[in-house]
Each structure stands twice: as structure tokens, then as C-alpha cells.
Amino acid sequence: MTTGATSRGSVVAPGVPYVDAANVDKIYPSPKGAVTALRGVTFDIRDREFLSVLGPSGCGKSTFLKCVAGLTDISAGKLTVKGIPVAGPPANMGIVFQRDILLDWRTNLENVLLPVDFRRLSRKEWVGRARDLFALLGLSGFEDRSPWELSGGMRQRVAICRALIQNPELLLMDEPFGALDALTRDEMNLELQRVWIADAKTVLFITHSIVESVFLSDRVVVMTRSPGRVLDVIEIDLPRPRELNIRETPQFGTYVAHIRELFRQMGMFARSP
């Protein structure tokens, strides 16, 4: 979905990150006693990048994202988009969920445009951007199609669409692939990479894939077990446009290994007697 419309033009001022959180708590309260999601997070999200949050799961990932959104309120700390403290859903932001939440009695067209629906505005001003929108995502040609006659990554990119169609400057995905097959997966990321690389936004993502995170990141954010706290943040620096077979090569072998033993250290992935 997305909140409001903006021109990619606008940046943060200088110094600004886009997205700064500054020793985060999230504490939900329970009659069997409080629960803490998320403790002391702190990292910030740079104008433009593109970053991944990586963790076990329960960690609080999806919990941070929400926070982002202002689907959520924190519990402590400072949480600001572009030097604004968040306190509510920011005007410029479009998010994708795990699930593609597509409405089947809409057609996909009508799907991509449910958030110009939503605010009342003129659908012939945004037909246009909607149509370029399938064309970047491979879905010409389906635009009158409903979404039960598309396969999983087909309803996926219909989910981006949407989450695009008023050119939001922030993008927040939450587990957007993690329901599609390792294939459908690999190209779902080619594909992101593209649109990103097009129309670069400043991007949240959360997966649980190691290889995922380091393949489409200029960073990773790793929590660790619930509560969340952030355990390492790592600069990935492999060139762009990135193939698949990047993941073959040493210098992509060493950042996975490195994420893999912090895991290790949380207790996962443990090594063979």
C-alpha cells in the first residue's frame, strides 16, 4: 500500500539520515505480564540505501518495521523519518507485506490502483503510471486479468505495484518473498534490484535469508534473539548490477559466512560434533 505522493527529486537535508532510531523499546502489554520486543535499537537508515534486517525469528523485525510505518508506537527512544518524529503512517512511504493482501473481485489494475481509491483521487491521472508500472515488473497484458489467475510471484509484483504507484520516497518490505519458492524467489530479487537501481529508494527490508539480505543490501542490520537489540550492522560492498552468480564468488561467500557466525554465536547453526 502507500501513503501519499511525493516526487523522488526531495532528499533529507545533509547529515539527516532518512530513517533514525536512537535506543528503540517496544514493550506490548500483556495480563500474563509485559513483553519486550525490541531494546535499545539503534541504527539509522542513509537517504537512497538500501537495507536489510536480519534475525532470528521473534526478534522484532516486523515489530521495527511497523514502528517505521507508524502502524505502531514505541515504547521509548526516538524514532524519526527525515528529522520528523514518526506518529503515524509517513505521507511518502509504500509497503509490502509477506502476504500479497490482493482483493480478488478487483482486477489487478484496480488492485495497484486501491490506494488512488482510497484517497479519492482521479484514476485517470494515475492509470498511466500504473500501466509502466506492469510493464517494469514483466506483468503487461494482465493489467484485466483478476489476481486468482496469477501465480505467487505474479500476485507479488501486482503487491510492488501497488506499493509504487504514488512514487513513494520510502519502501518498507516485510517478508516479501517468503512464502514463494527458491526459483520465484530468485527472480523476485532480480527484479527488486532493477526497480531499486531505476528508481532508487530508500528501502527497509526484512527477511530471514541470509543470502537474500547480502545479495540486495548496501547493509544488513542483525538482531538477536527476542529481545531485540542489534547485534552487528555490515557494509556489503559488491558492485551493481548484481547477478545471481555473485553468490559464488569468495568476497559474497565471506559476508554470508560472517552473519552465519554471528548466528553461531546466538546459539544457531550449530556446528557438527
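Because the structure is predicted, anything quoted here is derived from the model rather than measured. Numbering follows the first chain given and starts at 1. First, how it differs from the form predicted in complex with the partner chain.
Comparing the rigid parts between the two forms, the hinge falls at 93 out of the candidates 112, 93, 137, 220.
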The other form holds:
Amino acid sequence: MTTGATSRGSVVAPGVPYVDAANVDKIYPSPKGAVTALRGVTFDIRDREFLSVLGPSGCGKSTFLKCVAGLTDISAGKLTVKGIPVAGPPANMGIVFQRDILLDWRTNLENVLLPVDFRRLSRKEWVGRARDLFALLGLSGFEDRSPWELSGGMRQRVAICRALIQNPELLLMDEPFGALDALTRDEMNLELQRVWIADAKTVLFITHSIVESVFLSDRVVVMTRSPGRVLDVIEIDLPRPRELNIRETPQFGTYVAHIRELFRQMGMFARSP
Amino acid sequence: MTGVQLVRRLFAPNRAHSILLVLAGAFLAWEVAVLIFKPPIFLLPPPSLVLGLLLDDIPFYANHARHTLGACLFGFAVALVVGVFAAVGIVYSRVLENTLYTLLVALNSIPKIALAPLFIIWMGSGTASRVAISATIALWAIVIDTVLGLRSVDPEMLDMARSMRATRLQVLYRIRLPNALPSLFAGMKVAISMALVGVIVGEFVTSEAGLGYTILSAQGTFNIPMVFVAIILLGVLGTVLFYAVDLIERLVIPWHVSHRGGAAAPTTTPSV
Ligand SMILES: Nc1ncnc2c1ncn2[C@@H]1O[C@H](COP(=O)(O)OP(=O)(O)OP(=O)(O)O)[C@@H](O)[C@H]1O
Ligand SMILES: [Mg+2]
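Since we've got the form predicted alone here, give me the form predicted in complex with the partner chain too.
After this comes the whole thing, all chains and molecules, with the earlier chain placed first.
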């Protein structure tokens, strides 16, 4: 496995995964009958690893992310972050949700500073970093505009800035680029890789795109149809940093073909690309 | 400017213009109707006579209008503060929801005008009782709309705040309250009219000043034109108050969907 150059040392003991899921079940109770979203999910995310989760719609990817984030309880099994069972949202975590969820009554810059406000830190000390993130994600000049003045892709980038503002150790991303056009999406993939290499984060990345998952990840977890189980975990052994044209190499093609075959075995064609 | 241009400008979708135009039209129709049908003056005086009466003694009417306006604003303010706190309590506490909310629902189903004599027995015939009646009548609209606004938060928005380890208090004032503002303003627009109704009811029961008092005492002496002056002043007062709330809304929540295009927010005020 290749990890990027690291700017921080390991935050977990050697051999201990950053996130560890063992036989995790998640059942949503409901008056119309309980829904089993996850069944016996077992895999880990290593410290400073970039791990993607792929799976059919409704298989429980978002549910798993919310369990890791401590936003919903697991029904059975064991789920630890840094060796400690998850009980509520941990510090040092950033989330990008499937929808951007920006607050209309705040400017874009104030939206990015929301975690700073919640922690009662001084805005003055963080505004510089916020502006750097705006520049990094190509949003300069929109700091003092409102979210409703932005396109869908720009809004999602603001949400990414908000997740990154406190330089979290653990970054959870739920299909962050699903709403973007192909070109912007490529650009964001490169940007995300750069941020990840520079800041050495542990990333849980959920996506529908096989190509995106292979391009970005150290490992790809493929889940089955609902109720979600882990079907396969694929190590992506490609050098870093990766350029976009790595996607044309035969090695890359082999990974994509393998994953596509898994989806075919599940009786479905994966959403392209 | 040609005649066509003039007509176009007058009918342009400019709010101030169209309001004035509609009102002027209504008065004109009234004047013409009186000219044609010639009803006895003590039944329906022409607007020109009513206007003349008002202009004859502006200080007199201004003084009464000020009494009514003062009590109305005071009552509205009390309803706003009490209403918002009650709504927060109802949303955050199961106990308050089961008690206070139930009580308010019951209270609301009584025609609150029927409570006016009680307030006067309890609080005397001064301004305090009129403020209390006004606040009681206006309260419901504030509570119901604020509760609605506080509750209708996107659950993912709450998840987002929780993932940033926001406290309950922070969620309240950084997420729920701003999110409830559009709804609160809708409630305020209803409440401001209700507050005015409350004051007039109070003045009908007992008072020595105010437009409600003016109406009652003029009616006693069969001074029907004076009744009309007071009624028209009440209409003006109600309209101005409504648009004042509307203006404040635009200043406070320019981010809301209904204001982004610069269009007027459609809101209906029930009449009592
Ligand atoms: N809050 C909830 N209450 C009840 N059931 C839920 C809830 N959230 C998700 N589910 C159910 O759990 C299952 C998994 O949902 P989840 O959102 O995790 O899927 P997903 O893999 O993220 O899908 P997608 O790719 O479409 O986003 C679905 O069957 C869904 O109906
Ligand atoms: Mg999802």
C-alpha cells in the first residue's frame, strides 16, 4: 500500500486501525416494519488511509458513515474509532454530507467558520485559513456572497471547506462530488488527493463512481445490495500522486474491470463512469 | 409624458403606487355612490365630508390615534416576547408541550374577546388592561408560527450541527431560531392586526381615549361622520403597521426565498 508523504505522525498505536468495524448491524425501527440497513459489516480503515466505499443505492453506505460519525447508534457488533467505541461525534472529524446543507442566513465564509463558532474559537484566528481554503477550491471572491447565489458545485465546495477548516484527522465524505459535472469532478479529485497527501488524513469516501474510487483510494470496499454487507475489499496499488491520465493505464483498467465484474455478479450494472 | 405612459406608470407593479391607486379608486366609488343614491348623511356620509372633518381637527384625532397605537405596539411587543419564549419552551420540553401547548389550544378556542371584561376587572380600566387584551389576542399567532418554524428544521442540518459537537443552546440560536424567522414573521404579520383588534375591543369595553373610544362616543351622539373618521384612521393604522412588519422582515431576513427576487411576500391577514 502506498500512503502519501505525512505531515503528522501516527495518532493510533501501531497495528490499531483508525476505524474498526466488526460485525456491525444497523436496524432502523419503523412502525411499518424494521429496515435492516447493515448486516455484519466488517472492515477497518487504517490510519492515514484513503478508503472508498462503493455499493448499490440504498445498500447502507450513508448509514455506515453516520455510524462512524456517531450520529446514529449501531444495533449490534463493534465499531471503534482510534480503539474507542463510538459514542457520539468525535472531535477532530469533518463531514461532507450527500447534500451541502449550508445555512442561508450566513455568508459562505461564515458557513465555513461555523465549526469555529460552535467551538467558541476566535474567528479572527481562523479566517485566514478559511480564505486559503476558498482559494484552494477555486472559490475566491465568493467569501461574502450567500450560499443561494452559488451553483450546486460551488455550494458543495463550500461544504468541503467547512469540513476541512479545522484540519480534521478523520474526514468523512458522502458522495461529495455526485452533483458535479465531469470536468469539475476531475478537478476536485485532484484537489482532494492533494489535500489528503499534504495533511495526512484518514478518509472514508463514499461514491457511486468506480473510476473515482480507484483513482482516489488506497483501498476500495464494495458492498452488496441492501442489507449491506462487505462483498470485497480491493487494494489499489498505484503510485502517488496520481495524475488524471493514470486512468488510461492497463493497471487502472484492471482494477475498474474487477470491480465492475463484482457489480455484474450482484446482478446489476454499475453506474458509469 | 404621454397619456399612455402615465397610465402605464400608474399601473406599474410598484407596491406603494398600486396601494394608493386602489384606495383612491375605492374612495372615488364611495363618493360617486353617495352622489347618486343620496343616503341620509347619518347613515353614509360622503368621503369628502369625512376627510374634511378629519382635517378640521387633526390634533384631536392624532391624540386618540396615539393612544390606540401605543397600546397596540405594547401589546404586540408583549405577545412577541412571551410568544417566542413559550414556543421555545414548547419545542424543547415535553412537559411544556403537554401542558402549556394544550392550555394555549384550549384558550385559543375561546373567542378571546369574551375575556375582555375579565381583564378590566382584574387590571382596572387603564392602559394595562388594554395591553393585556391586545397581547392575549395576538399571542396565538406568534406561538403557533414560531413552534412550526422551530420544528421544521432539516434533520440533516441538525446532524451537521451535532457532528460539529454543537451544544443544545448553540443549535437553538445558531440553527433553529434563524431557521424559524420566516415563519415567525408570518406570525407577526397576523399578530400585529390582532393586537389592534385587541386594543379596540378593550376601548369598547372601557376607556377615556383612543379610536375605539372615539367610535363609541360618536355613536352615542349619532355623529356618524366622526365614526367614519375613526374607522378610516384605524384602517390606515392597520395598514401602516402591517407594512412596517413587512419592511422589518425584509431588513432582517434578506436571505429568505421570498425576498431574493424583490417580490412581495404574499401573506393574508384574517379579519375579525
Ligand atoms: N433515518 C432512517 N430511518 C429509516 N430507514 C432509513 C433511514 N436512513 C436510511 N434508511 C434505510 O436504510 C437503507 C440504507 O440507506 P442509506 O441512506 O444508508 O443508503 P445509501 O447506500 O447511502 O444509498 P444512496 O447511495 O442512494 O445514498 C435504506 O433502505 C433506507 O431506506
Ligand atoms: Mg447515501
